[in-house]
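The chain below stands alone and is given as C-alpha cells, in the form predicted alone.
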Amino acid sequence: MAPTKIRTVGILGAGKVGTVLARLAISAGYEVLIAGSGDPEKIALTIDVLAPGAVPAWPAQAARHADLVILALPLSKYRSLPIDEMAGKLVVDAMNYWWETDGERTDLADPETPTSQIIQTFLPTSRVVKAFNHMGYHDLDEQARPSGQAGRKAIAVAGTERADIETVEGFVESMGFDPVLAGSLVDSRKLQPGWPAFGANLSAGELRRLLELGPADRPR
C-alpha cells in the first residue's frame, strides 16, 4: 500500500483541539471541512473567527469528502462517527478518555485495551492511527515549527499499517512538528493518560525517552 495523497482533511469535533487543528491545516495549505455535533449553521460563526478559511460541515460530509479524517470529539461520543463515510479512510485518533467530559466509563478505562482499538474496532473499515492526543491544544497552538527550526517539538504516531504510518507522519511535519514512531496501535496506551509521555511537549529525541517508560515511571 502507497502512502495516502492528502489534499482535503476532515475534523470532527469543533472544539478547542479541532480548531487548533483546523488552523494548523489551513496553515499548512489543506483544504479544511470541520464538523460539530450536528448542523453545521451552528458552529459557522465560531469557525470563521477560531478557524478562517475551514468550511464547517456535516459530520457526514466532512468524513466523505476527505482524504484524512481526524476525530478531535470527546471520545464517548465515538458512536456517533458516521462509519459508512469513513470506510475505507485513514483516521487519525486525537481523542482521551476524560472522566470529567466522558462520565465514569469502564469500557473506556480498562489500561490494558488502548483507546484507539476500541475506535478500530468499532470503525472496522477505517485505517486508524493515534496522534495529535498527547499534546495540550495550547500548546499545539503555539510550538508548530518550520521544518529544522531550533526548538521545534515532536508528535508522537502509532499505526498499523508502514504506508498510513508514513502518511501521518508526513501530516505531522507539514503542521509544524516532528513526527515521532511509537509504535502499533498497540502501543497508542503510551500516549494515554497515565503514561509518561502523556502531556509531553518535548523535543523528538527528549519524547522518545518518555516513550520507552511505563507508567510507574511516570516523572513527578
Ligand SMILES: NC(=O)c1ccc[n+]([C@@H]2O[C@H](COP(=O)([O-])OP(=O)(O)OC[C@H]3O[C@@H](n4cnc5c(N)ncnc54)[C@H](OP(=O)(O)O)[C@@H]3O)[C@@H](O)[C@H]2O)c1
Given for the second form:
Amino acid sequence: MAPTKIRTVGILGAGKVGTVLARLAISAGYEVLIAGSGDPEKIALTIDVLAPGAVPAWPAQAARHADLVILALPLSKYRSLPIDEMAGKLVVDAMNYWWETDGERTDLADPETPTSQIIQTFLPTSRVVKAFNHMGYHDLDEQARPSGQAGRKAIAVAGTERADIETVEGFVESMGFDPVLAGSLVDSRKLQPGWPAFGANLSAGELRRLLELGPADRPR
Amino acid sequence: MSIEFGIDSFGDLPRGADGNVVSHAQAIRYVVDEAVLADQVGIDVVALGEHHRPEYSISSPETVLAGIATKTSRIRLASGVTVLSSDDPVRVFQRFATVDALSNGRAEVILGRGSFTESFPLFGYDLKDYEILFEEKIDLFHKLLDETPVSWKGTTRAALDQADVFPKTQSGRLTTWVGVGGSPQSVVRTARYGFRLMLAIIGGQPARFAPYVDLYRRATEQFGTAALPVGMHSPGFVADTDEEARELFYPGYREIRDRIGALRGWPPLRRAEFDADVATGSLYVGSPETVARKMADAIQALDVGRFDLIYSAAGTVDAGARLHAVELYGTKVIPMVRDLLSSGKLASRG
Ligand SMILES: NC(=O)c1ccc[n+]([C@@H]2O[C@H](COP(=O)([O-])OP(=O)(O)OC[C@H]3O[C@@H](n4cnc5c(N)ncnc54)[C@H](OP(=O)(O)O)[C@@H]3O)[C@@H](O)[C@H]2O)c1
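Please supply the corresponding structure for the form predicted in complex with this ligand (the preceding block corresponds to the form predicted alone).
Time for the whole complex; same chain goes first.
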C-alpha cells in the first residue's frame, strides 16, 4: 500500500487540543475542517479567532471530506463518531482516557487493551494510528518548529500498517515535530497516561529512551 | 487601565516554627493572618479555592472569607474557585451574599469546574454529568444574580417556581467571574453570560493565552454583553532573593505536583522543567524585582486587568516565609509592577 496523500485534514473535537492542531495544520498548508459535537455555527467564532483559515463543519462532513481524520474529542464520546463517513480512512487518534472528564469507565481503563485498539475495533474499516496524545496542548502549541531547527520536539506514532505509519510520520513532520515510531497499536499503551512517555515534551532521542521503559520506571 | 492585584490560596498546610507540617485548623488560621496582612499592605483581593484533598485545608471558602471579612476593611473577598458543578447555586448565592453583608460589599464569586473531582462523589454527583452539571448550574446562578424571584427548570436539581432567595445584597449584584483553564467553549460561555473571565494559567508561556482574551472580547461583542476586564491567576512565590525564592518554593511545589501527577499519569516533575517554567513559563518565583518584571510582561502581553498570584502553591513551605511572601508582594511587587506598566520600561512589543 502506498502512503496516503494528505490534502484535507478533518479534526473531530474543537476544544483545547483540536484548535491547536487545527492551527498547526493550517500553518503546514493543509485544508482543515473542524467539528465540535454538533452545529458548526457554535464553534464559528472560536475557530475564527483561534484557528483562522480552518472551516467549521459538522462531524460527518469533516470526516467525509478528509484524507486524514484526527480524533480530538473526549474518549468517552467515541461511540458518537461518524463511522460510515470514516470508513476506509486514515484516522489519527489523539485521545486519552482521562477519568476526571470521561468519568470512571472500566471499559476504557483495562491496561491490557490500549484505548486506540478500542477505537480500531469500533471503526473496523478505518486505519487507526495513535499520535499527538502524549503532549499537553500548550506544549503542542509552543513547540512546533521547522524541520532541523535546534530543540525540535518529538511526537510518538503507533499503528498497524507500515504505509499508514509512514503517512502519519510525514504528517507529524509537517506539523512541526520529529516523528518517533512507538510500535504497533498494542504498543500504543506506552503512550497512555501512567507510562513514562505520557506528557513527554522532549527530543526524539529522549522520547525513544522513555519508550523503552516500563510503566513503573519513572526517571526523574 | 488600572490593574488589580490579588493573592490566591487553597489553604495548603505549611510548616510551623517547629518544622512540622501544621494541622488543617492551624492552616486555616494562617490564611486569615495572611489575608489580614494583605489588607494592610494594599493587596486588592484575596481569593480562596475550594478543594477536598488532604493537602489543602479550604473546602469551604466562604466560611474562611467570613472570618476574614470581620478582620479586614478594604481587601475584596473572593473564591478561586467555587466548584459550582457539585454545589447548589442557590446555596452558593446565599453564602456569598452573606459574606458580602459581613464585608460591606466586598464579596466576589469565581465559579469554576475545579481542577479536581473529589467533590463529585463527596456530594453525590456522577462525573459523567461533568458538562451538564456546570452548564445548568451556571445558568441558574446567572438568573439568581438579578435578585428577583426565579423560575428555573433543569435535570440536575429541583425546579424553582418564583423562588425568592435571601439575603439580598446591598449593591444589588454580586461580582461574578468564571475561572477557565483553556477550553475555548468555556471562554465563549463566560462571555455569553456576561461574566468576567479569570484565566487559570498554570503552565506554558503566558502570552500563549492572548488569543483566549481576544476570543472573550469578540464573543462579548457578538452576544452584546459587557466586555469586562479579564483576569489571570498563576502560581508563584516571592522572597528576598531569586535563589531563596526558588529553594523555598521548589520542594513543596514538587511534592504536590508529583502527587497529583501520579493520579493523572504524568511522570514526575524534573528540576529542569521547573527552572524553565520559572524562566519563561507560568511560575512567578523570585525576588520582588524578578516577579514584578515577569508579571508586568504577562499583564502587558495579555492585556488583563487583574493578576492573582497563587502564593500557597509552595505547599509545605515555612509559614513565616509564606507570610513574608505576602508582605513582599504587597509592599514591593505590586508598586514595581504598577511602575513598570506606567513608565513604559517594558520591552516594547510590535
Ligand atoms: N488537553 C490536553 O492537553 C490533551 C493533550 C493530548 C490529548 N488530549 C486528548 O484530546 C481529547 C480532547 O481533549 P481536550 O482537552 O481538547 O478537550 P476539550 O477542550 O473538552 O474539547 C473537546 C472537544 O470535543 C468535542 N466533541 C465532543 N463530542 C464530540 C463528537 N461526538 N464529535 C466531535 N467532537 C466532539 C467538544 O465539542 P462540544 O463543545 O460541542 O461538546 C469539544 O470541542 C481528549 O481525548 C484528551 O484526552 C488532551
